[in-house]
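Taking the form predicted on its own, here's one chain by itself in structure tokens.
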Amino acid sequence: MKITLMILLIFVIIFMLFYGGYYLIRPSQKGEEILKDLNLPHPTIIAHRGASNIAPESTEAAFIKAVEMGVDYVEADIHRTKDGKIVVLHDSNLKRTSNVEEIYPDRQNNHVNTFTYNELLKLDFGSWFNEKHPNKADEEYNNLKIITLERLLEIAEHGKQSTGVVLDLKDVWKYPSIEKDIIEILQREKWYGKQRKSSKELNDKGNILIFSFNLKTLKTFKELAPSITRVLLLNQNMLSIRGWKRWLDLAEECSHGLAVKETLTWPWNLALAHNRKLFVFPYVINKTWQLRIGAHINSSGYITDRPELVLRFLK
């Protein structure tokens, strides 16, 4: 019995060395072609919650800085207020990135969808950053307000160069028909309805990526706005429930690519995705050593809190 297990183990090791080693030496080159077909730049640089390493995440200041740096996309997490406004915020509650404990002490753990837009405007979404990062503090960060999806689009539209927008939909089960609400805003603001002509014309409207962990949300966008690029988010816990190949099966049905923790971007995983014509974006890439690995395996893009580092590395 022990000999059989030993032989099996040796076989598995040899297989992994050969199979994994092949893709380490010769990473898949199909990612660039897949992005080109979707009119996306290669590699795609996405500022996670804006330039969130040097400014308060998900605020006007963070998004403006990222746009001015010249990123391809700014990424924003989306929620809907009690009175129907689409706003930008990562967390489900307001405790970590605002002074909600001071303004609404009895509601500090309440979900953001229990607040009206006017109630949210009374909160300060910037001062926490100055307190947590005194070496990066700036007076302009004090009393920053929450922003709407419309304001985010305006920031991206009027930067020094063309910038797209990634919308990451949070807690979608709490927001019936939020997909329709977002599409209506994109149409009203003329960000959806035109085909992009080339990856160099990112201001050609329709330059939106939809990110979601929720397969149903991605399928809804596929039905309502099929020309918008859709990306399935995966984390380690999801991969433990279903294997990589099974997630690729599901992704093929509703998305154009995947965004995964950088620990999942093994070269053989990328090759399997590319064979399905799916691109893969790793998150969150904030270290030079991660960029070196990404460059070696010809990463399709980088989702980062430090766009200044990625841009400098890629020159």
Ligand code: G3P
Given for the second form:
Amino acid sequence: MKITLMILLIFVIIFMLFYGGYYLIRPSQKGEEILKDLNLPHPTIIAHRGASNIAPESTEAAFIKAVEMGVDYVEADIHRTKDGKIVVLHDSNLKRTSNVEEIYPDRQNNHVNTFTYNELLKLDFGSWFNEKHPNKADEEYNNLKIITLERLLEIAEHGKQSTGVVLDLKDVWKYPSIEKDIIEILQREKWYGKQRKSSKELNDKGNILIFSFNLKTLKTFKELAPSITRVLLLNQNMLSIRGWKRWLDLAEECSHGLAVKETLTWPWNLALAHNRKLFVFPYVINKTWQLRIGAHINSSGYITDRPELVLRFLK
Ligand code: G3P
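How about the form predicted together with ligand G3P, since we already have the form predicted on its own?
First the chain shown before, then all remaining chains and molecules of the complex.
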């Protein structure tokens, strides 16, 4: 009798472990619905700094390549020059991706916002790529210029299909009212608020996504341009300061989704986000094994330097 009871108990424990395990790792299916309500494709493919694995990041060449591949969005980091132009650049200074050392040797560590737009135009943002990646080098990359937000919108609009644009606002504490400046440009270029220039049918929500690590910036966009989709960026450091649930509380107040660094979030974390109607994009996804996991957990999107790989995988 005792043995029968023991065996029964072991079976119950095994069943509970399996069922509990499955419950934790089963993929949430709600992401697709959340994206649909926001007029976003599932999964959303976002080219991080353009097709930045095969062309110099954040340049016209990288964005044109990504648009031609047919990505859903190109992602661009945003700064403001000393004379108020909104330009595309990832880093806070110009050292890594330009020849600033040669042209302005005394200013190589200076913040990009200490340069005027005309000063930035004297720099070459492509040759570093040819030197660093001789196997991917292309003469066309020599002497590529910094681009403005207006030029980026033009590139996105003139692909075979209208490509969306993700704007990741960098160093916002250095740029008072940059949110207002961006909204003004989007309105002027008919990307927000009015009828679009192009005849291609997309509504406001699908065209521009605002990404930020800064909750205040997202709240400002919510106030000034509520129909633009907003995404809270999280990195490992932020996640070690506050837990996932606390970030979800904060994200719920100002954003429609999250983009999470390096890791494909655990399925149970995804489910928690989806239950609050927040989608989750992982960044940066450049490897096939990551895509396999992404497919298994039904990832809402992929932010990638290698859109060619992601598009091939998803096909
Ligand atoms: O798209 C997310 C991304 O822009 C944030 O990361 O590394 O490009 O600043 P990072």
